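One chain comes next, on its own, written as C-alpha cells: the form predicted on its own.
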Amino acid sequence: MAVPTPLSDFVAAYAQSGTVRAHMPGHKGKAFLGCEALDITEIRGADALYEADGIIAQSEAIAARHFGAGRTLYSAEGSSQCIRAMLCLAAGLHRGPARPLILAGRNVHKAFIHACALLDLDVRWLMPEGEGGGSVCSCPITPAGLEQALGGCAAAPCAVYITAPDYLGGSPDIAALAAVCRRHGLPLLVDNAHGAYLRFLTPSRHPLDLGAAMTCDSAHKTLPVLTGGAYLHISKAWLDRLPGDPRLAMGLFGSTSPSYLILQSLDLCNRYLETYGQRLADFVDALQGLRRRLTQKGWHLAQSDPLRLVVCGPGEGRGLARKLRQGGVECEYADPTAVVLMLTPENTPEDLARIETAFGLPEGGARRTVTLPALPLPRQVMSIRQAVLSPAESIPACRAVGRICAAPTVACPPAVPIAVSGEIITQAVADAFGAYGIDRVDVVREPDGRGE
C-alpha cells in the first residue's frame, strides 16, 4: 500500500477543480515560474501550519514515523526556524532569575546566535578539543570534556547544544555525549540540518536514534525537498519533559505565510522515504567507490559523512573548487584548507564519472599544509542580545582591537565564529580574520559616537 501524501493530494484536486481563486496569492494559479497552480494559502480544507490538526498533522505523523520521533513538525524556512525553537523549548526548562544558559559547540549556525539574541540566552562554549579543530568548519567535544565543562559550571545549564555533522561531515560520539547529558538531566539539541539521511543507513546514525532529545534536520540539503523544507524532531523520551507548545515555538519564528510548495515537498518525500533505504545503500557503494579511485590518483580525502567528498590540496581549496567548475563541478564549499562537495542518490553514475574526471590527477607533487591560527575564545563584556541590538558600525578587521563584535564573523554557516556577538575583539582574533579572508566587521558602536 502506498504511503499516503494528504497534503499534496489535496493540493492537486484543488488544482484540478476549477475553483475562482477568490483568495491570495496574488496570482490566482496562473503560470509564470510554472508552479503557481500548486502555490495556494491556508484556504478551507488546507489545513494551517502552527494550529495543524488535519493534513498537515497527518503528513507531519507520518514523517514522524519515518525518523522514530515523538514528534515531527514541518518547517517551511529551514532549519534556521527550527533551531529557534529548539532553544525556546529548552529555555523553558531553565528555573531561576538569571538568564538560561546553553553549553554549546563553538561551530554553530548564525541562526544560533540570533536565536540567543531573541531570547537572551547565556552562552557557555565548548570549544574544539585535540588536533581535529584545524579548521573553523570543526569543533571535536568528547564525553570527558562535555563532563568536565558541565562540572565547571557556576549555573546550571538549560541544555547541551552541539552541530553535528559538521560542515566537513565530522561528528562527534553522540551516543556518549547524549549519555553524559542523561546523567546530568539535560536535553541535548542537536543541529542535524546536513544529516536527515542518517536515519536511513544501516544502523541508523541519526542522531535521535543516538540518545538526542531534539534535532533539526534540513530536509532539503540531503533529501528531494524544495530548499527551506525542514523537520524539528522531538524525541519520545522528551516530548512530555518539555514545558512549551512546540508548535506555538515554531509559530514564534515562523511566517503566517508558509510556502504550501515546500510543504508539498515535504509530504511527498514521505513516500520517497519508504524505498529510500537501498537506494541509499546503492549509493554510498558507489560514493566509497570514487573516494578509492581518488584516493588512488593521489588525492587526499579527509573522513566524513557518506554523502560527502573532502578534499585537501594540494594547494588550497579555492583554487582546486575553481578547477572543478572549469570541469563544469560545483561544489558546495572551499576555503584555504579543503572543498566539499554534497552528494545524493540523486546525483547520477555519469555525475560521479564527471566529478572523477573534473579533480584529475593532482598537481604540484605532496599535498601542500595550509597553517591557520588558533581560533580563539574572546571575553565576553557584554550579552549577545545587548551587543545585536545595540547600534553598530561596519569597520575594517584591522582596526577592530579593543572593539566589541555585534554581528558574529564567521567563514561559512556553521562554523566556529572568530568573535561572537558582544565579545571584545584582541590581537589574535584580528590575525585570526586576516587568515579567514574576513575583511571587514560589525562592532558595536562606542557612546561618543566615535566611528570611522
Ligand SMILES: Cc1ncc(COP(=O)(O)O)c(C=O)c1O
Given for the second form:
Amino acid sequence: MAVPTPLSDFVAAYAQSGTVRAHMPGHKGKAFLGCEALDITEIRGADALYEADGIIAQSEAIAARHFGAGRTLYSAEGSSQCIRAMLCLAAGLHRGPARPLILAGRNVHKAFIHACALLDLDVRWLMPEGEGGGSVCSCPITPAGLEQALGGCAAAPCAVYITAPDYLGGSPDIAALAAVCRRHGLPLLVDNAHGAYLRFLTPSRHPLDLGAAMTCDSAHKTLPVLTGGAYLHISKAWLDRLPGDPRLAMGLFGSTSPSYLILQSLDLCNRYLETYGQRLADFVDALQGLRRRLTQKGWHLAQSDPLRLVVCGPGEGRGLARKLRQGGVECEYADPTAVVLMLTPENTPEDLARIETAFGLPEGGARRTVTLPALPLPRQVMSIRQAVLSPAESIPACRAVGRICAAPTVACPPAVPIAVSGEIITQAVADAFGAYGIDRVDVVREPDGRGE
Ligand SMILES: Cc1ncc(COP(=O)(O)O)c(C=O)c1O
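Swap state to the form predicted together with this ligand from the form predicted on its own:
Now the full complex is given, and it begins with the chain already shown.
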C-alpha cells in the first residue's frame, strides 16, 4: 500500500472543491506565482503545526517511522528553527543559578549563535584537533578530546553539540562521541542540516542511528523538499528524558503562519522516501565513478559525505568555481581552500556528464592544496546575548582588531562565524575575515562613543 500523504491529499481536495476562500492568505488561491491554489492556512480540518493532532501529526508520525525517531516535528523555517528548539529543550535539563552551558564544536552555523543569544546560553568551544584548522568549516573532535573538555568544565554542561556533516562533508566519529556523552549522561545534539539523506544509506549513517539524542535535518538541502522544509528528530532514548514540550519549543521560534506549501512538500517526501534507498545507492555509485574519473585527470578530491564533491585546489577554490560557472555548472560553495558541489539522485546522468566536461583538466596539472592558518580561540569578554543585543556599528574588517564582535560575522555560505559575538577580534581573526572575503564586521559600540 502506498505511504499515506494526508496533508497533501487534504489540500488537493480543498483546492478542487471550489469553496469560497473567506480566509487568509490574500491571494485566494489565484495563480500569481502558480502555486497559490495549494497555499492555505489553518482552516477546519487542516490541523495547526504547533498544536498538531490531525493530518500534520499523522504526517509527522510517518516521517518519524522513516527516520527511526522517537518523535519527528516538521519545520517550515529550516534547521535554523530546529536548532533553537533543540537548544531550548537541552537547556531545560539545566539545574542551578548559572546560565546553562553547552559544549559545542567551533564550526557551528550562525543559527546556533542566534539561539544562544535568544536563550542566554554559555558556550565552551571544542576546538579543531589535529590538522583540522585549515577551514572554518571543519572541526575534527575526538572522543579523547571531548572527555578532556568535559573533565575541564567547572560547571556541568547540559549538552554536547556538533555539526556533522559540515559544509565540506566532514564528520567526527559520531558513534564514539555519543558513547562519551552517554557515559556522562549528556544528550548529543547534532546539526545534521546537510545529512537528512544519511538515514537511507546501507547501513544508515544518520546521527540518530549513531547515538545522537536530537538532530536537525534540513530536508530541503538533500531531499526533494521546498526550501525551508526541515525536521527536528528526537531519539527514542531521549524522548521521555527531556523535561520540555518539543512542540512548544518549536512554536516559540516559529511564525504562527507556517507555509502549507512547505508542509505539503515534507508530507509528499514521505512517499518518496519509501523507495529512495535503492535510487540513492545507484546515484552514490554513479557519483563515485565521476570522483574516480576526476581523480585520474589530476583533480584533488577531499574525503566527504557521499552526496558531495569537494575539490581542493589546484589554485584557489573560487577560480575553479568561476570555471565551472562558465561551463554551465553552479556550485554550492567556494572559498580560498575548496569548492563544494552538492548533488542528489534528482541530478541526471547528463548533469554528471556536464560537470565532468566543465571540470576539464586541472591547470598545470599540479596538485596544490591551499590551507588557511588555524585560528586560536579569541578571548571572550561578554556573553553572546550581551554582545548580540548591545548597540553595535559596522566597521571595515581591517580596522576591527581589538574590538568586540557583535552580531556573528560570516560569509554565507557557509555561515560559520570566524569570531563569535562577545569575543575580542584579534589580528588572526581579521586576517581570516580577509581570506573569506568579509569586508565589514559588526562590533559593539564603545561606551565613550569612540567609533570609526
Ligand atoms: C551546517 C548548517 N546548519 C544549519 C543551517 C541552517 O539551515 P536552514 O537553512 O535549513 O535553516 C545551515 C544552512 O545552510 C547549515 O549549513
